[in-house]
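Take a look at this single chain in structure tokens; it is the form predicted alone.
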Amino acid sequence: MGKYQLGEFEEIVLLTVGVLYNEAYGVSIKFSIEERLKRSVSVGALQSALKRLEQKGYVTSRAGEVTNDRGGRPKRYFELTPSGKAAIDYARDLRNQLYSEIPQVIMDLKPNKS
């Protein structure tokens, strides 16, 4: 995807911290892509992938406060960079110039009723 290296669970995962805003951290993350997607979605796959996005600049993460409820460890909050909004707006802008340039006879394809 050019100069925005995204695969495919990268960008869910980036626009699911984007849409939870200051609220996104590792569970919140997961159920709303399981609840979004219908899919379950791996601690460990996330754990990478925001690992990643946040190797690449597209995420930064801060450290919570202290709670009892996670045996004294604080969450770790993640939120959009500059760099990860841009890749954002690049992925959507690269879907939609694709979506627009198929051609009508495919546009008018009816899925089958079985």
The other form holds:
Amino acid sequence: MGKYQLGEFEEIVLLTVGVLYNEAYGVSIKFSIEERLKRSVSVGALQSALKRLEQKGYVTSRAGEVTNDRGGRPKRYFELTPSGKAAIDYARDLRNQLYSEIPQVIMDLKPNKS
Amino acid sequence: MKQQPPKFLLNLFNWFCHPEIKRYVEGDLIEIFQHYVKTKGVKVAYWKLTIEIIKLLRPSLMKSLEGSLRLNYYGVFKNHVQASMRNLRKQAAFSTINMLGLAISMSVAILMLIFHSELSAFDDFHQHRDRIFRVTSTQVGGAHSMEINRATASFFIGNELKSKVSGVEEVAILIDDLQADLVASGKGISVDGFYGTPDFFRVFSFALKHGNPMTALNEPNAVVLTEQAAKKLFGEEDPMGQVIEVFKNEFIEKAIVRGVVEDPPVNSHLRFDAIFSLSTLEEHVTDPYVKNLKSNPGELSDANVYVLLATDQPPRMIDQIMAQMIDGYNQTIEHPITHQLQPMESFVFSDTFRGIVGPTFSQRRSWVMMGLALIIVLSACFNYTNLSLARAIRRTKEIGIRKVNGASSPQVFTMFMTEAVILSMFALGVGFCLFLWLRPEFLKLSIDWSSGHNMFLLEVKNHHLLLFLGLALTIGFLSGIVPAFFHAKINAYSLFRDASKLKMYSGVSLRNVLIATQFAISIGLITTAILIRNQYEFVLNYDHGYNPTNILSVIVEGDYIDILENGCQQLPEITEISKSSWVLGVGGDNLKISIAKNEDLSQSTPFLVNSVDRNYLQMHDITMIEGRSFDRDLGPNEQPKEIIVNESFLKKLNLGSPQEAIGKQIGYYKRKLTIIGVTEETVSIGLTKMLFEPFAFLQTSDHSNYTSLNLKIETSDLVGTISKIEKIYNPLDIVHPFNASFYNDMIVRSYQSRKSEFLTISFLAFLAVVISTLGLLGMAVFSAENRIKEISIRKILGAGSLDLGVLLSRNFFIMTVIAGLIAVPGAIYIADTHLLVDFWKRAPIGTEETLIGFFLVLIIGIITTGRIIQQVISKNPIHYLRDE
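Now the other one: the form predicted together with its partner chain, given that the block above is the form predicted alone.
Then the entire complex follows, led off by the chain already shown.
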């Protein structure tokens, strides 16, 4: 992990930002993660993850235009950067590599259904 | 119109959120809120929004303390802390001296804070503490027609209050001074306690471990034991319903355990091992004591009446009602009685009241202690000020550069305040450790001040920590404010031009006064401590007119003294045996007071009486001024005819000189006694004027009057002999443990409170000396640094070291002498009129005692200033003058 520091939640946020492409801002990311992962995401956790990702240079942000919605507050859109893309790739490769090296015996294990 | 989220939640969010993301996240929050309003309803949406905002409270999303636009002083403050730490480190010696002074004073202040908070929280475990009052009585009476305040009242007033006044919810009457020996299943204990009415547990919040608080004290002969007493008597057995045999009590023979109550805590004014039901006494209505107690409104000395008032009942109104109640009785007597309600929080300070139950603490003493602590704290603050001003010259350049670089006066001010507060925080830490170290010693001492009761724990509670923090802040503030003002005020230009021309501060004379005061306090405390110690030694070595060596006194509480005497006679080590009703020179619980009249009954005096047998006076080598001692023992039922009195007895009854008094008769309980001998005044309860000076020996035929068996022992194996005596004693008394001590030890113990007084004052003297030495050090450094150029020039012009030394220390000498002139007579006066006033033979005060304190301070001062002066004198003058 030396090159790309990415926590589990950060990775999910980063992926989601990628998935949402032009529509990635606080609320849409939050609901999207909640829907897919069936877990609740607090604004606080999300914002601090986004802040870390921005500091690491994996995402950039830009302010949206002011609308009458949201009490007149602008949206803040996030976008993947090339290095963010590289980080996703790296994480995926790492997982794939680890997955492929698991011995066959373990691959045959079935989840315990009770 | 869409549902808008509550404004205050968003305001809260806006207040803490980092401004960079504030607008966007606020928008997100509003959107989420509206989403939830649509899907889950307003209530859920509110709830979710609150949770979200709370979860946003994380360091990475909060605005930084410095403020994004640097509109507050956090950064400056941080810099101040850094600079202060650097400064403190750089001047390690100076900071250590300062910190030690502050730490010492702070440990005393901490002690006093906790001490005081425990005093004011006395009895606060009672749920209704603010509504519990005690009925006190005031009546003119006694030998000198003085107003006597009693903590007790009459049974009559208690009953009246209970039955006739609607604002009184409950009345608990306690008859105190109940002592009894309880025996059950072969084990016995001796208990103190009282008789109580069934309301007892409704007024006070003592929790019952077993039994019903409403009914426990209802029936006659019921007893409620404390856990401790129950455990001693019954062990692990269930005490409820057990029958206890009661001895040495005229009203109860058997009692039934109806409850077990938790042990009264240390901060309770009520102390007891057992409570008997008051209805027990009612079975004895024919007894004259009980009859008088229950019916006589003027019988004020035994009943403690506690009332629980209704919530909105003003106590002053009850006072008026009580005045009306007692009015009828007051018409019939000479000195009218007034009753008043005393609130529970002042119980602990009622040490001047008669008939007090449990521990009390003199309010005056607590004030004196607070005052001394305050003096020490202020003294340490003053030292800090003094020392840091002395150091100021060294720091003028630093301040100058700060100012030139744009530091405003308030900023310099804050910097110096920060430094003082940081130092005082360190001092708080050290002082707290000192306090922990002092605490056990102080607890031991405090027992002597509260009439033998253990009434303090000195526990540090959480809310105390806040107090300590406040204390450290205050002390830091007080000590830092003058240097801070000074540095803030000065002009940057003048700092660089010529630092030595700075006028440090105009109040030099004030400073001298303060230092002289410090000296005076030190000298005064040392002198007082020496005077008390002198008196203590004097008393212990005083020839009391008898010889107490090798006499062992065994306390006997029961009717087996003759059996024990016979048993002891068998032991060869015991050369002489005598019996007495109390121990001479010491007193104790069995002191007996009687009234004697002169022959024509025109005059009377109370006196202490000790019933002794024939051997007693010979055995104790009691010196007779005149006359002889008893020559035989009284037979059974024979009344005493002879009496041996002391000199002040003669004076009180105007019986003339000892020679004239022999053969005269006095009246005693409607009998006549002939004076056959006269002893010295001091043959009594020692050298403290605790009770009465008149004293007499009397014989008795009733051996139950004897409670002390005195044995003269001549042996090399003391331990063996004592255990032999114990073996004879043990089967005779299962209730009281063997209690024997040597005469000399008992005398030492009876002056214990003097010793603790001496120790306290010595300790305070030590603190005062340390602190004033530190102050002196500061002053020496200050004056040396201030006058360095003058000294250098003098030196070049040929002044010798001695001349310079005299020049620099002259001021100090003058101040010490002035301080000594004030402090020594002051200390002698205070010792004379307050501390040692109750001794009737005073140790002589020599020049030695009076001057030790003065010279001690002088020598310490010379050593301290001497070093500094020597340093200054030995420096090369060129070093200081080359820039001129």
